[in-house]
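Take a look at this single chain in structure tokens; it is the form predicted alone.
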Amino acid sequence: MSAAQERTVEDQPVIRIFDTTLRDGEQSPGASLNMAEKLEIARQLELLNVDIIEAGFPISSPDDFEAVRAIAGMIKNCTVAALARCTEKDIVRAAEAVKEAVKPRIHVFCATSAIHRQYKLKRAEEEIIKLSVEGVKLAKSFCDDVEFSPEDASRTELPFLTQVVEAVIEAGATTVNIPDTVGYSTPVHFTNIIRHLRENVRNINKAVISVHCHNDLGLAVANSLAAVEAGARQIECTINGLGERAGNASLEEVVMAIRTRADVYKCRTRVNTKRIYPTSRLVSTLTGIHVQRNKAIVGENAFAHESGIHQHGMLANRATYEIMNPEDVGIPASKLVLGKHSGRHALRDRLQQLGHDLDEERLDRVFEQFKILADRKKEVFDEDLETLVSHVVEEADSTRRWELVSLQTTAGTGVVPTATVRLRDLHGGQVVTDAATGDGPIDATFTCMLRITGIDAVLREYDLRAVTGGRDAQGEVHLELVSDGSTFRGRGRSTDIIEASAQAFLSAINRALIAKGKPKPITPENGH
């Protein structure tokens, strides 16, 4: 880009990227975390530079409170948002959540479509008004930031919707959310929408509209995109594209068409893109939720290319085939590759390029890990580092029960599989030792860490992968198990897949010991 253009797109309107990760995305299926996930996926948000991170909803659970005033606390230099219905006892809560951050937000919402006044409210539309109206005003009296989202926007009658909208910012609201909460709009209907509220909401001009698109169709991307070119100028979005059922508008998608087709938007996000592929890589592996090779920016195959004539287009000139540099969403073009004799300079430095910025101590921990896995393997990759870094992350968790001591196994032709595991309690100290039998040595792991901890539980799914290429790679597993009817999931990773099968049922197991001491969370009336 040129110094001209670059000047050019500096003068352009700013999109303000609103990052739901954390509780939108959270509420994926089988997306839970911890806090010591939450903040290190917040300390990610912030590098990548997002505007708005929204922590959660306060009122939710205990956990959730407490994940929000950590990250309003931490957070500096973006706006942290706290979810909360028009109800006093959620919004003093999410205030609560958010009074130390620098830039707080209270972001209230009130379902507006017949639908749900009908079935889910069963209030008329003048209470709903008033509703709406007197949550915001609360909401004002402990932040000067507030947004109003009126819940199933894009199925309200467009009179109404406009009453609604017209009624918040005279009460204060700074910026209203226009959600298409079960991704049920196009992106001619949603332009119509914005457009229409454009011309008929008289106090438009003093709030930022802002959209919040569900991807049930395929076009929550589509659709936002479109609600820029019709004046919106805040996007709800998630990091590869999380959230409820199909998920939400994917930020790495908006951003990256937003900069790369600037001609047509003719606006500009504040992103680093640079480090939008370590944040998905993050996120993936916290979450546990894998990201289709196939998948637009972030995926395996976004920058690959297999086919003769694309590949002869591209040694003639990259531009042929590729829109985008891999390197500007931060896809290296070439990868450090780390050996058993590479020292923690070197280690710090590759960590920082993947966007993890860790303080002494947790270094120390991923370099000692990296050192034992070094002398496992030949040549350690990004991906390994990933895994590392995650590991560490999971076991700052000062939650956790159980930790792995040993693991022997035995199994072969015409051998009764046979499993000896060692764990360590951790609220007391002491190591259980236990052995038993099974239908294959992970089969006999399991059982004898469910006898170890006294959780009856069911294994619903078991998932393996090879982190990286070739024989020495190590064994991803991700798994899901039930226990007194709601389900955890677990990851692992080593080079030997019985340990990280080991690890990763063991990682459940501590997060339904966990459940089982709590309260359970309100489930919250959220469409957005």
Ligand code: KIV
Given for the second form:
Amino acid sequence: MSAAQERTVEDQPVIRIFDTTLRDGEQSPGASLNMAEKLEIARQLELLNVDIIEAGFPISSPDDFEAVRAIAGMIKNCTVAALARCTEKDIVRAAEAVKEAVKPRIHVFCATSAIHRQYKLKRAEEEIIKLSVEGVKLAKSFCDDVEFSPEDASRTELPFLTQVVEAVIEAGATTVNIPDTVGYSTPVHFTNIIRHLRENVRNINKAVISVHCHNDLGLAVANSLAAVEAGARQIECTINGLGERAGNASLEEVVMAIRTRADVYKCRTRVNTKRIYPTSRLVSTLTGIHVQRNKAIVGENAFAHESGIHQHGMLANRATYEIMNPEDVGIPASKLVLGKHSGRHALRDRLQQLGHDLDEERLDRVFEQFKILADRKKEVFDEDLETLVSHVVEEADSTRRWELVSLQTTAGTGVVPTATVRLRDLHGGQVVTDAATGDGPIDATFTCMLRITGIDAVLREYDLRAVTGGRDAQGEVHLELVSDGSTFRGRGRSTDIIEASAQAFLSAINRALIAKGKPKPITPENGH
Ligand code: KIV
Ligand code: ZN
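We have the form predicted alone; now please give the form predicted in complex with 3-methyl-2-oxobutanoic acid.
Following is the full complex, with the preceding chain placed first.
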């Protein structure tokens, strides 16, 4: 890009990127994260240079409150937002959670569509306006930066939506977010809503217009971009498009579309696109939600060229079939393989290339695990390193209750499968041993673990895949347990698939134990 072009880009209006991976994304079924994982993702989002991190919904659970508070205390360069309904207890809790942030924001919401007014809130239009205005005013008493969302805006009658938006701006909202809560809108429909608000809300210039699109019809990114063309200046999105049901608009797609088609959108984001791929990998490893192979920007096939004609064109000139450079989104230019003779320096360099800037303590821990792994398998690939990092992040969680000390199993043709499991109680210190038989060694292991930890849970999903190719590959297990009506996710990896299964099962048990005895979380959808 020439200097002249760069200047032009700098002059373009900025679209604020509001990342809600830790709030709406974390509401994806089975995607719940522990504190250490949330902090790690927040750190990556800051490096990615998003403008706003929505860290959680503090009233929903004590864990969420603590996570928002910790993120607010840690993040220096992004605004940290907390979600609240328009009630005093929600707003006070959100304000408390973000009060230490360098740049705090309170995000209040109230549903406005006829169907929500009638069946969920059971309130008339005037009451909704009153509730919204009072919510914004209360939030404003704690924090200058207040965002308001009329939930289900895209199904709200336009004259009423116009009235609500005008009233909340008058009350002090500095951002008005227009959610397509149920993913019902289409690009033309959504453009019309944003245009209508810009033309009919008298004080619209006093607030930033934001959009928040869900992907039920696969249109979240298209709708968000259409809104930008109509004048929206903030997009709410998530890494890998995580989120309720079919998810939210995907951050990587929105950002790269704005960058690649700057000729169309005539605006820019501040996102450091080279951090997109590492962030996507981290979120996928920590949530256990895989990115589909053909996912735009970050999928395994996004930059793969299989057909001979394409390969020929690529060799002559990459631009024949590639509209973006993989390096621009942070996909490493080459695959580097480490082995048992690789040192701490080589490991640190590679981790940095993969987007992980670990402090000395965590690097030591990853190095220790790396040495163990390198003894078990000849070649350690990038994917192996990512699993090691996620393992160390999970280990850092002080609320974890049980740790696997040892595991011994027998299985084979004509023998009864058995397992002997030893677990350490990290809170009490004692080591407990149990033995059981089962349908197979994994079943026997799970029985021991349920008995030792005393938890009543049913295994709902179990997924095993090889992290890399080769016979010595690590097996990665993702599973889901259901206990007390709630779902808990666990993951584990090892070159021994029974050990990987045991780790995954124990990590889900640990999450279930943390949740036990706590009030059922409130979500924006079940909240009123
Ligand atoms: O989808 C939605 O409407 C939301 C709001 C809370 C912004 O997530
Ligand atoms: Zn949402």
